Structure formats: structure tokens, C-alpha cells
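Below, in C-alpha cells: the form predicted on its own, a single chain.
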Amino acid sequence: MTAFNAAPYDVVGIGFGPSNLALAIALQEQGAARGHHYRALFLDKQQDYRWHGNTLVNQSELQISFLKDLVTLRNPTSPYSFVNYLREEGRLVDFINLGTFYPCRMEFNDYLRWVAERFASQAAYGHTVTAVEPVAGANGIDTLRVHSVDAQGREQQQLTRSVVLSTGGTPRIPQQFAHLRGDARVFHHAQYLERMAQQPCTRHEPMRIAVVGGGQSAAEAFIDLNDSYPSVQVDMILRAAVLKPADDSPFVNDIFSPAYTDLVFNEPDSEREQLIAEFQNTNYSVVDLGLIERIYGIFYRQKVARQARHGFLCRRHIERGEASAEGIELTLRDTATGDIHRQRYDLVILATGYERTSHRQLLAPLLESLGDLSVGRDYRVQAAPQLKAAVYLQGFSQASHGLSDTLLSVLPARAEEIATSLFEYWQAGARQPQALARQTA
């Protein structure tokens, strides 16, 4: 159990995930480097340390190389790279001799909680927090209450000069759907691994489910279903008419790099919409190559074999999704002709990717000084004079800094930025940071 100062934190991080992991380690590096010190809290609502843990299936890959880490692409000689994470565990040679720059997500998981457990006594997880709040002083509001929930239900509040928040996406649940949100039949890729483990298919029993999406997601949990449960039948339903391919080219993959946000940032409005919508491809919607073909092999077998086990069904609108003690019957409609189809299911997996807005709740009391929550190229929110207190997202900002910023490939960069404006803003402040002290007990 965590005990908390009674003095206000420097900062406050909302969320332990890559995002704060990578700012965690910036913090402690440049601070090191300045000889400045600090007080910092990572609040997470996990029990322990996760990323994307419901999900980690085994065919379940990483779609970036492995030196886009937490920290290589900043500073490679870091005690917290990916490689040092191989040496220490015993692993570098047989990663190498994988002769891959792409680890399973399952690994890189297992990177980021050994990183995570060396920021144990800055970090206090079970805490879901609900909202942030402005604490007024003699010149404005200098400081902010963090309230959460722990894991007791007991509510806490903490004081700090500064908020990054980065809580992540928000599962996305058509409106189709909203009506069947406490129906145990359906459920969020998000929850994967923990739902399948409770369905009779783990018994062997026959189960027809359907997969709702044509992402990466959705293509994951078909390739789960048909080789580790041999009892269910699976159908893939999506909108296109066929699963795209990511554009992981070299050139296209440039739009990821650090000096891109740069491009980004600087852009008109409509000059950086339009760039953003050109890229679409390289992460919504689309599949990895290799993925698709292994399920186009699946199909393709089905055929030689006479034997229908999954059906692919593409340019599929889904009207509306109905719940009765036989199972959940979906309404399609054919978007090419126009037909009308139903079909029952025991289990609805809704692969239907994330929103970004849990900022804007957890934010709410603040947005009189915020408005609409535009950030600077630090990321820094934009704020009305009175509120001198920092609040910084990470995650939620891809309008202004273009498609990397919901994904793991600006990590260094972000976090060597935000750490930068946050010791600058320390230093303009009333007094400087002072020494850590927490305890744990």
C-alpha cells in the first residue's frame, strides 16, 4: 500500500501506461542531468502492471520495430531500451537469432512491465481517477486536486503543480449495440481474454460467434478463434468489401518520425487535416499483410475441404443487433444489394477500435480555464492567465500532431519535450522541486 505526501507533487500522472512509463524515465534522466529533483505520482486503475492485457493473444504481434521503444530513439545508451531489457533477462542472443525487429506483443509487454517495476515507489496502482480540480491561490490557481477510487473504494486526493494526463482510447461500442452493453453475450475486443475464458467453447462445446470489425483487432481474435477453440464456428462481419493491408512502407512509415510532428504542427488547419486523412491507412481499419493472408488461407482451405466452418462477411451494415434467450440475432444489410439477412449468435465480439474522449470528463472542472483543450507543440493544454497550474496530454492530440500520437512511435521524443517544459515551468515557478519523498508500506 502506497502512502501518499500531504505536500502537493510536481506532477501528477494520470494513467501508467507507455505514454507515462516513457515520461517517468525522461523525468528521471533529465533530472539527473539538471542535478534538479522532484516529486512525482503515477496513478493507474489496473491492479497491476498491464499493456492491452486482455488482447495479448499468441498470434498477437508487435507492428513496429523493437528500437521504437521507450527511450532508444532518444537515447540509445539508457539503461531502459528494449535490448538492455534482452541482456538482463538472458534473451539478446536468442532475439537475434529470431532475425526479427518485431517482438510478440506478449514480450513487449513484459519489456514495459520490467521498466514499470523500476518506478515501483512513483507509482500507485488500483486508483481509477474521476476527476482533476482547481485549487486557487494567492496569485490564481497554482495547484490542482486529483481525486480517484482505489481499488477499497476508498476516495483519495492528491495535491500537484502539474497533470499529463494519458488514460488511452476508450472502448468503442456502436449505437447498435449501446442497448446490449449489460449483456454478458457481448462485449469489447477490449475484454477479450477474460471473456473467452468463460465460454463453453473452453469445454469444447459449439459456439457461433461473430466478429464485428475489419481492423487488426478483429483479424487477431478470428485467427485466436479458429486455432484455439476447434469447437466454434466465426463469422467475420465488416463494412469494406475486402480486409485492407496496413502501408508499413519505408517512405510512408517517415510520417511516424519525430521531425514529422514538426511538418504537422506547423501546417494550417485544413493543410494538417488533409495530411492526416491521406494516412488513414497506415493504422484504421487496416490489417497487417501477413494477417490477411493466413486468413485468406483459412477460407481458401474451407473450400478444398467442402466444409463452410467461418463465413467472411464483407459490405455487411449491421441495422440492429437483438437480445433473447436463444442468443443475440443481428439484422445485415448487403450495402451492394441491398438484402436483408438475420442471423442468431451465441457471442458478439465487437472489434470496433476506440474514442479519446475520457480528457474531456476527467478534465471537466477545469474546462472553464481550459476551453477546448488545444495544446501547444509541448502538448502543453492551452489555458486562460489564471490557471497557472500545468495540465499536458499525451495521446489525445492527433488533430494537431498527426497520426503518431496515439501510437508508440513518438514515445522518446514526447516524453523528452514534456519533461523539458515541465522542469522549465518548475524553475519559473515560486520555488524549485524539491526532493522525492514517498514511502511505501
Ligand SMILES: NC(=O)c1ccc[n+]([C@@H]2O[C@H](COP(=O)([O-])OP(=O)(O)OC[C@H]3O[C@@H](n4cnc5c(N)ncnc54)[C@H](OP(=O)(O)O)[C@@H]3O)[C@@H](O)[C@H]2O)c1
Contents of the next structure:
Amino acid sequence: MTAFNAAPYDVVGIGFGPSNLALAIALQEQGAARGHHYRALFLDKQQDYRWHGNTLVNQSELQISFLKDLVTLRNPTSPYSFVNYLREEGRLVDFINLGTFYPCRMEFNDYLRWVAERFASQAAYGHTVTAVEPVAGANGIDTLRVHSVDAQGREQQQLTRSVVLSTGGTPRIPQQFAHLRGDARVFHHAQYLERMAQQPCTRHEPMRIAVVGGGQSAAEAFIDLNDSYPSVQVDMILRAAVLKPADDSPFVNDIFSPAYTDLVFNEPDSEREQLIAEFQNTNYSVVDLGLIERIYGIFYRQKVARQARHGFLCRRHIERGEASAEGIELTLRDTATGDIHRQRYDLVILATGYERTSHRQLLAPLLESLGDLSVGRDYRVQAAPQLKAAVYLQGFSQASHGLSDTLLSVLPARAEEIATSLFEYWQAGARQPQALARQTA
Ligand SMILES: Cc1cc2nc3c(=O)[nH]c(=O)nc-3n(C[C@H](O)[C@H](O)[C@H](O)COP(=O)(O)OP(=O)(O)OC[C@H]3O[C@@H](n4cnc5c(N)ncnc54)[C@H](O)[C@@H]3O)c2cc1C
Ligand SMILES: NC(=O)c1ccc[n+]([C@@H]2O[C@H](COP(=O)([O-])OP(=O)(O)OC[C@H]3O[C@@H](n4cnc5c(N)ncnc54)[C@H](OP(=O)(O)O)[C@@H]3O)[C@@H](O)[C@H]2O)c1
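Could the form predicted together with the named molecule be shown next, to go alongside the form predicted on its own?
Below: every chain and molecule of the assembly, starting with the one above.
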């Protein structure tokens, strides 16, 4: 259990997902090398360490090489590598025998938890941060007050000289479903496992389920529903004409290298936008090819058996979602023919992706000093002269730093860059960021 400090921390990390976990390691490494003692606290709203815990279905695999763990790209000799985790867990030989670069996500979650346990003294779970506020000092705002609410609903406050905000994505709820937020029959894929555990199909009762979306989450939900619940009929409902494969070919994968961040950041705005748009199909609205082939196989076998259990409803725009006692009725328009079709479902799963907006809400009290949240190359938000305390963002700078920003790809390098910037800031005392700034996503 972490004891809170009355004196200001040197840094408070908001969220303790992979980004801030990588930062905790980089700070420890640099602190030891520089002989600099610092006080860090990481707050996470979850009760314990989980990496997208409600999406960890059996078949889900890491979409990146395990060598892109929290440290290896920067320091392959670090004790926090995935390989060292395997060795300590007694599975190194077995993992080698598997012959894969892509462990299941349950195992990578276990690795991340294993690292998080080693930083337990710096972590406080069950703390939802609600706002970061300026605290005025003699020479300007050199301290920040981080407000949070604990699991018992008690408000807490921590003072700090700097904040690293790494709160990840927020489930995107399409506006057609906004009015159904309180309805237990409609939920986002981010809640998949806990919500499915409550459904009648766990007792083998028939259910008709809609999965909305055509990305990796939708594909994984479809496969899990097909494999785990023989009594369900699933309709995949997507706007696109087909499921498209994620491009993870070797030349394209170069865009996820740490060196590529410099190239993207230094491009003029219009070129950078074009670069990011050109490679959207590495990450968004795309599915791992092997999974597409499995799904195609399931629909093909239905045709052979002349038993249409599941539906593949592509080119469909959802006009409306309406709740009644009998279920959720979706009004679907075929975008090719204009035909309208209504269908009732027992459950609607929204695999509709994520938005990156929580930084704006949490930093709202600071926006007067932080302006449009432009970040420097070192991920520090450029601030007006009165704000001396440092604010950094991880995972909100895709528009300036490239497509790797929301992924695991550059975590070791980014963590090192932020740690270096923080130590320089602490050593120099409060000062303004010098780096050229760019606007965030
Ligand atoms: C299902 C899924 C699978 C993915 N798989 C891969 C993959 O295989 N490879 C890859 O490169 N990327 C993958 N990604 C992308 C993902 O963004 C990164 O893997 C990684 O999780 C980013 O780490 P993060 O710490 O920035 O954000 P997150 O992992 O989202 O962590 C954010 C943390 O902040 C906490 N938090 C949020 N708000 C608050 C608050 N107000 N107060 C306190 N705590 C808060 C959350 O509880 C969470 O622990 C996946 C994403 C999803 C949704
Ligand atoms: N195994 C894994 O590692 C794993 C598993 C799951 C997710 N992930 C990662 O998580 C990230 C997000 O993936 P994701 O699949 O959740 O999201 P995504 O790739 O952003 O896909 C979202 C899907 O929802 C659709 N959509 C969005 N708004 C909609 C609306 N209003 N109406 C209808 N459809 C709508 C999109 O359609 P359009 O295409 O028409 O916009 C798209 O098909 C990616 O980085 C992915 O790789 C990884």
C-alpha cells in the first residue's frame, strides 16, 4: 500500500498502463545512473493491474513483437524485459518452443502485471483522477494539485512539480447509441468479458447479438462469441464493404521504429497529416489477416451446411437504435441499395474504437496556461510563462509524433525521452520547455 506524501511529489503519473509503467522503469534507470533521488507516484483508477482486462479473450494475441516490450529496444539487459519475465516464471524454454513473436495478450498482461508489482511502492490503485489544478507560488505556478476519488468515494489531493498524463483511449459510443448508455443490453467492447459473464448464453440460452464495427476488436468479439457460446447467433454490422487486413509488412513496419518519430515530428504540418493518413491501415479499422481467414472460414462452412447461423452485414449504416422490452431494434440502411431493414437484438456490442479526449477534460483547469495542448518533441506540453510546473502527455500526440504514439511500439524510447526531460527540469529548477511545439491529436 502506497503512503501518500504531504510534500509535493517530483512527478505524479496519471494512469499506470504500459506507458507510465515504461516511464517508471526509465526513471529508475536514470535516477540510479545520475545518483538523483526522486519521489514518484502513479495513480490508476483500476483496483489492480490489468491491461485492457475485459478484452483478454482466449484467442487474442499481441499485435506486435514481444521484443517491443517495456524496455528491450532501449536496454536489452534490463531486468524488466519480457525475456527475463519468462525466465523468472520458468517458461523461457517452453516459450522458445512455441516459435512465435506474438504471445497471447493474457501472457503479455501477466508480464505487465509482473513489472507493475515491482513498482508497487510507487503505485496507488483505485484512484480515479478527476482534475489537475494550478497552485500559485511566489514565482508563478510551480506546483500542481492532482484531484482524485478513491474506491470508497473519498476525495484525495496530491501536490506535485510535474504530471505525466497517460490515461489511454476512451470508448467511442456512436451518437445513434448515446441515449442507450444506461441500457445493459448495449455496451462497448472495452467491457466485453464482464458483461458477457452476465448473459443468458452462459446458461446456453439462445441470444441474437449484434457486433458493430469492422476492426480488430469486432473480429475478436465475433470469434469469441462463435467459439464460446454455441447458443448465440451473431450479426457483424460494418460500414465498410469488407473486413480489411492490417498492413504489418516489414517495410511498412518501419514507421513504428523510434527513429521514425523524429522524421514525422520534423515534417511540415500538411506532409505529416498525409503520412499519418497514408498508414491508417496499419492500425485502424483493420484486422489481423489470420483472423479474417478464420471468420471467412466460419461463413463458408455455414454455406456448406446450409445453416445461416451468423450474419455478415457489410455496407450498413445504422440509422437508429431503439430499446423496447423485447430487445434493441436497429434500423439498418444498405448504403449500396438504400434498402432499409429492421432487426431486433438481445445484445449490441459496440466495437467502435476509442477516442483520445480524456487529457483535455483532466487538464481543463490548466488550459489557460496550456493553450491548445501543443507538445514538444520531449512530449512536454508547451505552457505560458506563468506555468513553471511541467505537464507531459503519452498517447495523445499521434498528430505530432506519428501512429506509434497510441501503441506499444516506441514505449522504451519515449519513456527515456520523458525521463531525461524530467531530470533536466528538476535539476534546472522550474523553467519553460525549449523544444519546438506541435499540436496534439
Ligand atoms: C483491446 C486492445 C488491445 C491492444 N493491443 C495492442 C497490441 O497488441 N499492440 C500494441 O502495440 N498496442 C495495442 N493496443 C493499443 C494500446 O493503446 C497500447 O497497447 C497500450 O495499452 C497503451 O498504453 P497506455 O498506458 O498509454 O494506455 P492504457 O493501456 O489505456 O492505460 C491507461 C491507464 O490509465 C488508467 N486511467 C484512465 N483514466 C484514468 C483516470 N482518470 N484516473 C486514473 N487512472 C486512469 C486506466 O485504468 C489504464 O490503466 C491495444 C488496445 C486495445 C484497446
Ligand atoms: N489483439 C490485439 O492486440 C487487439 C485487439 C483489439 C484491439 N486492438 C487494437 O486496439 C485499437 C482499436 O481497435 P478497435 O477495433 O477497437 O477500433 P478501430 O480499429 O478504430 O475500429 C473501429 C470500428 O468501428 C467502426 N465505427 C466507428 N464509429 C462507428 C459508427 N458511428 N457507426 C458504425 N461503425 C463505427 C469503424 O468503422 P469505419 O471503418 O467505417 O470507420 C471501425 O470499423 C487498434 O490499435 C487495434 O489494433 C488490438
